[in-house]
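First, one chain by itself in structure tokens, the form predicted on its own.
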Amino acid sequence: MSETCDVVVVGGGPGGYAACLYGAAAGLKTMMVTVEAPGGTCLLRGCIPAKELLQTAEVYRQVRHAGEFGIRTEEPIIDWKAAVLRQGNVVDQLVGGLSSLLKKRKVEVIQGYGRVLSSGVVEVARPSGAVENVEADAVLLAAGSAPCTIPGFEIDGERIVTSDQALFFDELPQRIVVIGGGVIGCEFATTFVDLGVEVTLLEAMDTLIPGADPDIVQVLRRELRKRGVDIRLGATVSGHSVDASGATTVAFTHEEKQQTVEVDKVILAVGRKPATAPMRLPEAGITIDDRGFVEVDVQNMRTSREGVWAVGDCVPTPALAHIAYAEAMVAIRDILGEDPRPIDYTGVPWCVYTHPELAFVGLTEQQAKDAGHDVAVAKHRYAGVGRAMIIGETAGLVKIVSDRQTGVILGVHLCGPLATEQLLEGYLSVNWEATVGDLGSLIHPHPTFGEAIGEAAMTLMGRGLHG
């Protein structure tokens, strides 16, 4: 049996479903081959369920501190089963909405494992065991990613879990170790410490969130420690053991000392890897690197095989859902022959949903200096922002990095309340090559968090009001 279409997309995550929807909107007959429901890691066991639990933790934290606002309450109790049920309902609603949209756009969704046989031909292995081929003018790979593991910590789904599995505990643990202090690890640390869990965070490097500006990372590190997270930087884990009661002891080296910590759960948050191995891409003439990423021309997302494109977590670009969306649109436009505008990866927005949140775009202060700029920097703290004081969230700052000679904004870095929602102004400023004068001359409504961005820009103009 063989089916035909204009574009067959292998993978149902953000890159895959964005390609299908964008292609269908442009009039292409599009098919999606996916093992699971549309949505991929992001929707089914990543971004969405993780942020839903973060919201649960935030509500719990707010209720516990309601007395500061003159609201008397009893000590709140966490109903973990209800929290997980709500998480599932949110995911189900979004999956249902996405499935309906794909159907409305007449995208055919085929359940099964997809493998490229040649240009324009994808083999689909159905769950029933049946195998069929799909033929298309273009093939787009959106294979996604899977959690990385490390020696000495075999995943059992109970005591030792991946970041995918940590979102679906049957019961809320009392003590956890998070191995890895990147974005995923810090978000888990935030979630569980705010739910009253004893959290130890082990990171092999000397900083949290590698790649973020040190000034905003320092704020996050301080606030996590204030709330009880035991952060060990430069810590190297060596293995674990389990006693008769089921408690897990993690061994690690920190400051040249052998140490241990006893916990109920170990969450591995040590990064993700492309999920390309089962597809046997080299057999189809598609080049992958030694890490398993599909090599592409980022100008158009073409692979080494004519007629095959790749996007999202399976290519060596920032592993962000919104990057996958953007890459999907570049690929579809190239398929349509529209000469797409390539993505400037130095100007992509990054959002970290910790408490406080981190959000940044463009160059850090050090990166700007390394690039040869005469750098000017301004910071404005939320401690003096009226809206932040009103909601009781004053930790954090805005940092703007600019070129002293031209005034062009090179980077905007935020740590504070709803920083991820404020980043858009910084994103536009960096990508439109705005100057501090352009930004500082804009009216920022009062009282808002965004006033901190305006204040930082005016400081760089030499005429700050409150800085």
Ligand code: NAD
Second form
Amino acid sequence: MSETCDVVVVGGGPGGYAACLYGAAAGLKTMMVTVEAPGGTCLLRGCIPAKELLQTAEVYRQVRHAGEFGIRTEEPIIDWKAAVLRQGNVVDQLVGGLSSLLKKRKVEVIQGYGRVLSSGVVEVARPSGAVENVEADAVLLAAGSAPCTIPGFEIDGERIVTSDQALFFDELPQRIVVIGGGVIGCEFATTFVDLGVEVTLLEAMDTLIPGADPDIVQVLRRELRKRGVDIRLGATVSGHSVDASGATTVAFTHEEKQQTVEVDKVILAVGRKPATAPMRLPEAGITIDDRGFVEVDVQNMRTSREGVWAVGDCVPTPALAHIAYAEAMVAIRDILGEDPRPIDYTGVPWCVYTHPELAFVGLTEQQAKDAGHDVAVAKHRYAGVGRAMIIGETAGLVKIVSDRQTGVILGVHLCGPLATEQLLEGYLSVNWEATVGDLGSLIHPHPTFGEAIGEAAMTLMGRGLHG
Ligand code: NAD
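Alongside the form predicted on its own that was just displayed, please also present the structure of the form predicted in complex with the named molecule.
After this comes the whole thing, all chains and molecules, with the earlier chain placed first.
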């Protein structure tokens, strides 16, 4: 059987479904080829289930500290089955909602593994074993990514797991080690320590969340430590062994000493790689780099093969769902001949769902200096912010990086309560090239967390109100 449409999208994650929805909204006849339910890593085993579990941890932590607010409770008990059920319900609702939306927009969803054969032709291997071709004027690849592994740690889905499995344990473990202190590692460390699990975090580099501004990372590190996470920076893991009782011992070197830690689960969070290998893209004339990423022109998301576009985690841009959405819209606009506005990757928003949260956009202080700016920086801590005191979350700060000569805001870095929600103001400031005068002259409602951003901007104008 051969079917024809305007655009066939390979992959059902944020990049793929955004392309289908946006394309269909513009009148294109669109098809999605996906091996699993629409939603991809983000909905099925990433952002959504991870943040849902984090919320369970947050509620547990809050109830345990309810006494501070004059609310007496019994020691709370985690009903893991109920927690997992809620997580599943949230995921199911979102997947169901997405499927309905695709149907409403008349996007045809074809279940199977898609492989580009040539411009305009995608082969689909159905779960039944049948193979058929789908034809389209345009092909859009949104193949996504998969967790990386490291030598000495064979994934068995039981003791040694990736982020894919760590969200769906049958029982809450008592002791875990997280290998990798990047975004995923820190989010898992937060979730599990707040659920009362003993957590060891082993990171190869000398910082958590490499790439983020050290001032905000330092707060996160201190807060995680305070809550009991055993953080080892500059650690080299060498392997693991399992004893007769089933306990797993992980061996690592830290500060030149050989050490071990005994745990129930080992979670690998050492990065993600593009899920392109089985697609044999070079055979179809689509260039991939030495790590497997599809090479694209980021002005329009075109690949090396005419008529084929690629977006999301399978291209070498930040692996974030919101970037995949944005890339999908650029690709669809290019397919429509609309001359899309390319994404400025230097100004994308980063949101890390730890506790406290990290959120940042633009240049760090060091990056701004390296770029030759005469840098002016202001920091304002949440410790003096009324709203933060009210909710009892005063750890953290706002840091604004600006150019001293022009006043232009180059970067906004937050660590603190609901920082991911507050980032929008920083995002707009950086991307609209606002000056500290523009931002500092705006009224920041009282009492809100956002007052800290206003104070930092006013400080850079030369005179703070409270700072
Ligand atoms: P990452 O690249 O952010 O962090 C991986 C970390 O593991 C690094 O700090 C690295 O130094 C460390 N590492 C690598 N090998 C190691 C080893 N052998 N021993 C100890 N440490 C080791 O990758 P991630 O945290 O796995 O996330 C993958 C991708 O998913 C990222 O690109 C991220 O953008 C995306 N993601 C983002 C969010 C978010 O923005 N909230 C959430 C989840 C995932």
